[in-house]
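Have a look below at one chain only, the form predicted on its own, in structure tokens format.
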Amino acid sequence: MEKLKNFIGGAFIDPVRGNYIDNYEPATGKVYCEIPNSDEEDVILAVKAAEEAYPVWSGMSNEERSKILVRLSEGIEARMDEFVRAESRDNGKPLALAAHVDIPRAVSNFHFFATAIIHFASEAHPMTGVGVNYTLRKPLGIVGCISPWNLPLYLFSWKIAPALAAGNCVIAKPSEVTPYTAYLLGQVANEAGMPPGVLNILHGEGGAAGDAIVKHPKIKAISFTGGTKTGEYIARTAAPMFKKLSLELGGKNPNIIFDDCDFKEMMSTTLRSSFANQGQICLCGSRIFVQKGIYEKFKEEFVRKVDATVVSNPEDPNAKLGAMVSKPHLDKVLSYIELAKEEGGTVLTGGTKVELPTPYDGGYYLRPTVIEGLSFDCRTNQEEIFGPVVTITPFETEEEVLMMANSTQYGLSATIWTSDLQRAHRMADKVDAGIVWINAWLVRDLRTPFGGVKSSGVGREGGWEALRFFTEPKNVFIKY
């Protein structure tokens, strides 16, 4: 059985203590490789490699670093099919999704920040008759990047690319559930000519490897995407060490549908925003609020289309949904469906496992689920489920739906469907969310800030926001 290795100092090496954990293929439920279960000893090695590399990497011009990162993006693109298959096998998502979203976006992330750093500018503040202030942006040094399992390479690259472009050396940990494309990325980094020790990739569980990254005193910043509870722990741990923090956490996003919407376009997009990637995207609209004038029409058509959605193995070209990422996660989602029933909800469609023929009979498949009849403030409507489960709730007025939409601890994104321009602006201003889409979903411009409010996180990623996070401003004054 294949054993993955850590990528430290430009070399693939075994974990110091020799401990490995199984990596399961969600489509079959079977172990298909082993990965290092790294701990503080491996982090110490990685930090040492990064310290040695930092003077070389930070001393390069932006243009020199840019060329290496462009080559890295081109290296992923040249091995597109290999990366797509690895991502699909590791995560359980359909091949088509990995081919059209995950891996192309990872290519774009590296290319975008490779070129953005060339145009990254600071400010000057002249003081009439006195002198001039100017601002330098200096890399932080060594930074830690910890990414989740739902969009493995996509979100891994989203953090790593700006950190590297800004001149930092990186200690990165992908999710232990989906490690394979991060392993391949180390190969591409070497092929691109990245100096040894600039990018170090450690595999293992969050409680060991992730915790050691967060606690290491020489790692100056932590960029983390994952659950809110883990984010709370990181904040408590890192704050006394005065580390910079970027935390992209949970979501319980409202999809608000007014009766003057473009019904056909709304329906098509709502199917995607509800169940894309098996509902395992932090931006999915899991709470659907529909104005009463079209509620019954919406319910009838939505349930019919959801019921017809094909759930199958990732290589099936007809599959709209693949496997859930792991058995524990599948069990968690199923437990929320049972909770919804206890809270008085009615399952209109879905809610049960899908049985596929051999060799996929052990896979983690779940029918997309639509639930009606729940109060807006019940646990099912307040807690993040992170699966192919949505609730539908009728509303009458803007005030009513805003109250329900803003009732959770989360505030990541929101989607609003209306043809009324003034209403669109009013709602976008008042809804508690870091990202608002009007008559659309998941339209992303890499230049724009990404992140949430309330318990959905701290800080912003993307564009100049990411480059500012991974640099420290230094003011210099010169007297005339």
Second form
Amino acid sequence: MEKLKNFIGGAFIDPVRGNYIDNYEPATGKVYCEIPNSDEEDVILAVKAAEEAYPVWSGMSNEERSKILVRLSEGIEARMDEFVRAESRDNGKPLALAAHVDIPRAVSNFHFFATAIIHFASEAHPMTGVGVNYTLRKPLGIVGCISPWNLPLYLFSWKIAPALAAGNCVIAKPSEVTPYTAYLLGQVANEAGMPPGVLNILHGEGGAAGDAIVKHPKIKAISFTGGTKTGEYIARTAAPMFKKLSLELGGKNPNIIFDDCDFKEMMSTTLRSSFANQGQICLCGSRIFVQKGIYEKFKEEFVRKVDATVVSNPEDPNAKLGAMVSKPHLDKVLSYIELAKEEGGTVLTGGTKVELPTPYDGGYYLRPTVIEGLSFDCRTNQEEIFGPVVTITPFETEEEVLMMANSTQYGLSATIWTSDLQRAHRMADKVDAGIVWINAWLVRDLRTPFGGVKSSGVGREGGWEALRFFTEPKNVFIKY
Ligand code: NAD
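The structure above corresponds to the form predicted on its own; please give the structure of the form predicted in complex with ligand NAD next.
Let's see the whole complex now, leading with the same chain.
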């Protein structure tokens, strides 16, 4: 069976203690490779390699680093099919989704920050008759990037690209549930001429390899995307060490639909915003609030269309949904469906596993699920489920829906459907979210600030925000 290796100092090496964990294929439920179960020994090696590489990498001009990162982006593009297949196999998502979203976006992430860095500039603050201040923005040194399993290479590269562009050396850990494309990325880094030790990729569990990255004193910043509980733990550990922290955490996003919306467009987008990637996108709208005038019409058409959605193996070109990422995650989502019933909810469609023929009979397939009849403040409507499960709730007024929308601990994104311009602005202003889409969902411009409020995180990624996070400002004053 294939054994993945860590990528340290430009070489592919076994974990120091020789421990491995199984990697499952969600489509079949079978183990298909093993990955290093790294720990602090491997982090120590990676930090040593990064320390050696740092003077070279940070000493390069922005243009030189940019060229290497452009080659990295092109290197992924050149191996598109291989990356797409690997991502789909590792995660369970339909091949088409990996081909249209995940891997093209990883290509764009590297290209975007490779070119952004050549336009990145800093401020000057002249004081008339006194002197001038100018602000230098220096790389931090060695930084840690830790990412989740839902959009594996997409989110991994979203952190690594700005960190590298800004001149940092990186110790990165993909999710142990979806390590494969990160493993391939190490190969592309070498092909692109990345100096050894600039990018180091460690595999393994969060509690061991991830924790050791967070705790290593020479790692100056942690950029983390994952669950809110893990984020809390990382903040508790890293804050006393005065590390810079960027935390992109969980969500329970409202999708607010007013009577006056463009019904057709809202319907087709809401099907995607509810169930894309098996509902495993932090930006999916899992709480759907529908104004009373169109509630019944919405319910009838939505349930009919969800019921007709094809759940199949990721290679099936008809599959709209593939497999859930893992057995534990499937079980967690199923337990929330049970909870919803206990809380008085009615399952309008879905709620059960999908059994497929061999070789997919051991895979983790769940029918997209729509639940109604729950109060806005029950656990099902307050806790993140992160699967193909949505609730629908009627409302009458703006005030009422805002109160329900803002009632959770989360505040990542919100979607609002209305043709009333003033209402759109009013709602966007008042909803607790770092990202608001009006009459749209998941339209992304990589220059915009990305992140959440409340328990959805601290800090912002994207554009200049990311380059500022991965640099330290130093003010210099010169007297006239
Ligand atoms: P997770 O928190 O379990 O794991 C995320 C990463 O952190 C993994 O690489 C894991 O190995 C590592 N990790 C776990 N424990 C750690 C520890 N103690 N120290 C250091 N690292 C540790 O999350 P997950 O289940 O992989 O991902 C799903 C979660 O991610 C959901 O809550 C989802 O909302 C969130 N998410 C957020 C965003 C966003 O942009 N806000 C994007 C995608 C996913």
